[in-house]
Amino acid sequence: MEFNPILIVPELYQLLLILALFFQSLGAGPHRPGGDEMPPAERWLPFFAGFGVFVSIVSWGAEGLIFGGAYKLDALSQFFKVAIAAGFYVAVLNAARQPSLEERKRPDYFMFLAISAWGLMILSSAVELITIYIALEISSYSLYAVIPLRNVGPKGDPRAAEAGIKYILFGAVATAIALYGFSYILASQHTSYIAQLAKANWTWSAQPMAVVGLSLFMGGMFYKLALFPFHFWCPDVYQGASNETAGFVATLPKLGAVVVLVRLAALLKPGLEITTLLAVLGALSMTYGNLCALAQKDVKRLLGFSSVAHAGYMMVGLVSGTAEGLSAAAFYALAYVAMNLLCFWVVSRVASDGRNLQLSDLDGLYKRSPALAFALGVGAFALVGLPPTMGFMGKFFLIASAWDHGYNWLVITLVLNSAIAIYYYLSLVRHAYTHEAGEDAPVPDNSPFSVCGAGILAAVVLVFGMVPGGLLDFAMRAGKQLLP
């Protein structure tokens, strides 16, 4: 069909926005003539960002195939732009205020995220192998750049250099890992639209190669989901990074790989090779990050293992071979990132001065403040998976969706890793509630935008979780369009 600039407004709006950010970071600096004419970065783009949100819903109804057949608008992909685009809009309100960033970095560090965002826009639509790659690197080099920038105390956290080497090194690993397994696929299917592949034998006997092939590039996006064994940069990342910038990293990036995995996912049906490997490494991955947080006292890194088991619990929609399955999946990849950016919010607003929380530095905090303390408590919940919250609807979706379709023992596994995970989300609330505050308890930020936010994020959390029938029926008609 006829190129439609109408199609990628989303795209095209948020290409603005980074260009404006560009042009803002290159007059950046304490020298330039003039330097205090433009407004800071964090003063503007909040309102722009939000208008984004706004541009995304007005696109929800663009359909097409557009640039070669390799860029698809449809359902599922307008579904994961409007949930990129208020991710983006949070993520910029939570960074506004970042203690530990340098005044001068400031464009450049919203610009970054900015690119990561629009990499992840054009990876929802993306239905060609190698554009699907491109558009994963463009989301992840940017964040390279980000998760060092931390300065805390006045020889900096050398914990976030660490971070971004990690990041860097394991990204390069999967990169090579995900390209090798392209090159399998091509040349054995002699294609790299998924629209082709889905007409392909997938059978071990049958194409080996491409079997071996499409297990290795997905290993690109269990990557960014943080899906065991793939999970190892998770923890450390997060405890290293900022706390806005580990609630970046720990939300949006496993929209884009949950988007391609389930286009890709579509390929497949119960019982095939690739199937069974993606149900034991989601199990592997719910129990091992499961247990691991048992362990934690660093609120982000428990919050980083928790990521390791959600991304296993994903996996319980993804192998059902159905549409409801997709459709689950979509949903609860909406609902992990609305309850984190609750989570991680409240964890910056309480961490005023930039610090890592330990769980001891929860204590006392519903007297403090009481209104971030209900929010922790909602997001807690919400991820445990009690009801009415999102996180309660999404685990019931998955395993309504997955049952009795060929994995029956993965749902009772996600049963009972939801059981081990209470223990760990729950100290979280004890810590909150039960506990009295020490002498050196940071002091949270209660300030009305601090409220307010916290406020809004626990009524989406709530709202949708117990009104979640517009969300789930635009989910369930994207994956009708994937598998009708």
The other form holds:
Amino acid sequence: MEFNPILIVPELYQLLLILALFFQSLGAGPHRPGGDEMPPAERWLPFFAGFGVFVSIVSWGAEGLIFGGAYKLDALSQFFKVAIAAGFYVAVLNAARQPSLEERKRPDYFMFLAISAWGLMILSSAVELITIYIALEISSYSLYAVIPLRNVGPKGDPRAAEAGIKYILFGAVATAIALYGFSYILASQHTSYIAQLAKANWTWSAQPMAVVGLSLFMGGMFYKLALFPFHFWCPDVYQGASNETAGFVATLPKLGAVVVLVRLAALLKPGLEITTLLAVLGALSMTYGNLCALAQKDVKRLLGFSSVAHAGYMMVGLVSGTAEGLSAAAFYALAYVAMNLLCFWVVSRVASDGRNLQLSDLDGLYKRSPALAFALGVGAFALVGLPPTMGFMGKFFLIASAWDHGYNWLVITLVLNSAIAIYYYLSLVRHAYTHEAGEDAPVPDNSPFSVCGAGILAAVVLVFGMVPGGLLDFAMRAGKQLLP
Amino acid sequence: MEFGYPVLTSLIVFPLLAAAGLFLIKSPQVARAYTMGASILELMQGLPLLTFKFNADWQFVEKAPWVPQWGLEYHLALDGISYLMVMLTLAILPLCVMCSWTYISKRVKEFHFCLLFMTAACVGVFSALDLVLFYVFWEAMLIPMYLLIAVWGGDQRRYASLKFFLFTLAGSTLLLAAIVAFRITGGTFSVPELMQTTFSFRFQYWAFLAMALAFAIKVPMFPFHTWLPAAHVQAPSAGSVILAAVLLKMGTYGFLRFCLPLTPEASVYFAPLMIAVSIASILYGGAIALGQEDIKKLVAYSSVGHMGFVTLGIFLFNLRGVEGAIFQMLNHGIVTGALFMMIGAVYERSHSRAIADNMGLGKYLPAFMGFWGLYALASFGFPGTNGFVGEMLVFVGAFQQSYVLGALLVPGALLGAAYMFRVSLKMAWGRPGTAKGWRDLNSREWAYLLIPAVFVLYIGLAPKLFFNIIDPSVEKLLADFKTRSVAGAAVAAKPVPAAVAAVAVADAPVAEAAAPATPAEPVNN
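Switching conditions: you have the form predicted alone, so give me the form predicted together with its partner chain.
Then the entire complex follows, led off by the chain already shown.
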């Protein structure tokens, strides 16, 4: 197909934002001559990021296969691009008032966030393994730089540095493994295009090398998704990075990972060894994540282990091998992002001094900030999967799509895990509503900006929980097109 | 819609809107009055329900697609069984507002928000005919109840609320799996359609277990009852009232609405187990209640016993048993709800729930004690009160099934009388502590105690209206059940006697005629 720039307007727009931020980071800032006239990045970026959501919605209908068949624009990619643009918008808004980030580092900070989101957009369209790999690296590398940017004292924060190093080391190993696996795939199946790979034979008896290769390649995605056993970075990074950065790391990269896994899931027929492997990893991940989260005292660490568990939930949709399953996984990824953006929004607003929230810091939040407490309650109950929230609907679609496709034990594991998970999500609500505030409670940000943001995110989680039909329709279209 | 508006939907949506409106109100007193007004309006919106026709059809049906991709429907309707439960829910709300008028002094708005939210969810549970819709309401109701206990509860409210939440949620997660399994196997989420579908015994076996666990925890039946006393004792009195009057009914309603029609063979197969557990609940609840020093705990354990009668009645699979179960559900809602309101009222005076601190009220609070006496009598099934009707029907059903079974119930009923007399005698004639200075009931308390009292006597003396409401649905339920359960272990009941039903049925010999003493053995294949 002819290359037509109209097709990739969202990516181009995002690139434009990156360039603007890059030039600002070169010359701008109050400490540079002439820098005073430039509005600081956090002032103008939210508007443009908001416009980016609009742009990606406009290019909703784009369809085509470009760049030598490596880059596909379809319902799935456009669905995720809107989600990524929206998530980027919220993350930018969230980070705009970051207390633990110096003024002069802000253009760079936002530039890296923008690059990461750009990489994820490319990832959602990539249908060829090398392209996937490169897009994955684009989105990862920029995050490596962002995580240590947390300044809470004259020397910076050692935990943030630790988190940065952990993220790099784990990331490097995971991508190396992915690349290694890719070599096996290429050697045995002689192609790197997913469309052709889908026609190949993926049984262990026929192609053991390819199965090993694909498993390893998916390891790279599992790392992004923080699926057991690639999850070790997750709680540490969430804890070490600033609240706002963690909010970004916890949400958008998962979308990228899910979109690739959804595409790869077209290869995974139920009953294949590799599908079973995925199911086992999913079960382990949800159980391990939930059990570990039970013992956490640090809110972000708790959310970290919770995202390990949620990565496991998403596997339930992927292994079913049906269009419904893929759309359920896509829907759940979206729900997951919405719920986590909501929780991290509240965490960032409550810790207005940039500290790491302990559960006890939430004590008596309902008095200090009723709106944020309510939003936190919505987020927590959504993460449990209680109706009427998006979390419930997502979980319900996962269960409904996976039942009777050979992995009923996985479904049972999922529902039992919901019962385990309730304890620690409930402790968020419990601290916010039933405990009285202690001495050193942080002062939550009760500005209209913070309250409105929380309110809108909570409304999104509730409304799509009550009437998920429209959103599911788009997810369904994406799923049907992969597995007709 | 023949009334110009969708009745059931408005009953669900209106409380939610009213709850949202609460946030515009500043003063606690206004919030109370506002909620009172809203609850009266809610009742008035329910007026069209009085046109209920005495047949077994689904009435007030509302149907709209919800998530068409998965065939989810927004499907509400009532039949004789759910009708009474919805009415009970609507009637309880104003009473709850009244009984917490002075009881709740902190965060009044949020409290009433929870009450209204709760009402919406409860109406939804009883009227939903789509399995997923049912589940949504079923779970949504946990959140306000959790908050009611956790925020406005007693000293151990955190422990109690957490236990409540963990127990009920753990039970209902498997319910969700069962619901999905029904859809995959039966092809639809619609309850009326699934009622016509026959499932393999193996499927029914597991589906029944998954559902029964959720419902048994909610009821609660004997080994799963431990959350109930904790939750009741710690909850504020309005919370206890809703918990006792409405929430516990959801479990037994679930058995009636889902287990019997959807998994008839498995129900028959498990009936001996369920009956055994019910009897254990009755005896255990009664025995433990006998030893309580805390009035609220006593009533809480008595609930375990009373709900045992309900589950027993259901799993007898005969007309009298199921009628009795439904009556007992209604009665327990009215009587135990009223008892909890009374405990709340006396707690406001004594600031203690211990029996020892609330003795000798007969002389100083005659009106209070009079009401207490009435409800206590109703609680253990004294003739002329509503409790008698329900208990008697279950007795008849049990004797129809087998003499041994009936005989096992007798100590249960005796225990009921024993623990209620024990606490009532002490409260009426014990050595008064500080009771001398307390004032008797005020007009607000009169109001909210008089309303249940009317129903206690009305149902007790003239239950015909209620038989008319439930009988067509129960007969249809049992007829379907018998044709669909190959086992047919259930004993055929005699046709409904007319008018004076309850009083006539009260004579135990009548039961003998129809009791071929079939043992409750499972016949499975």
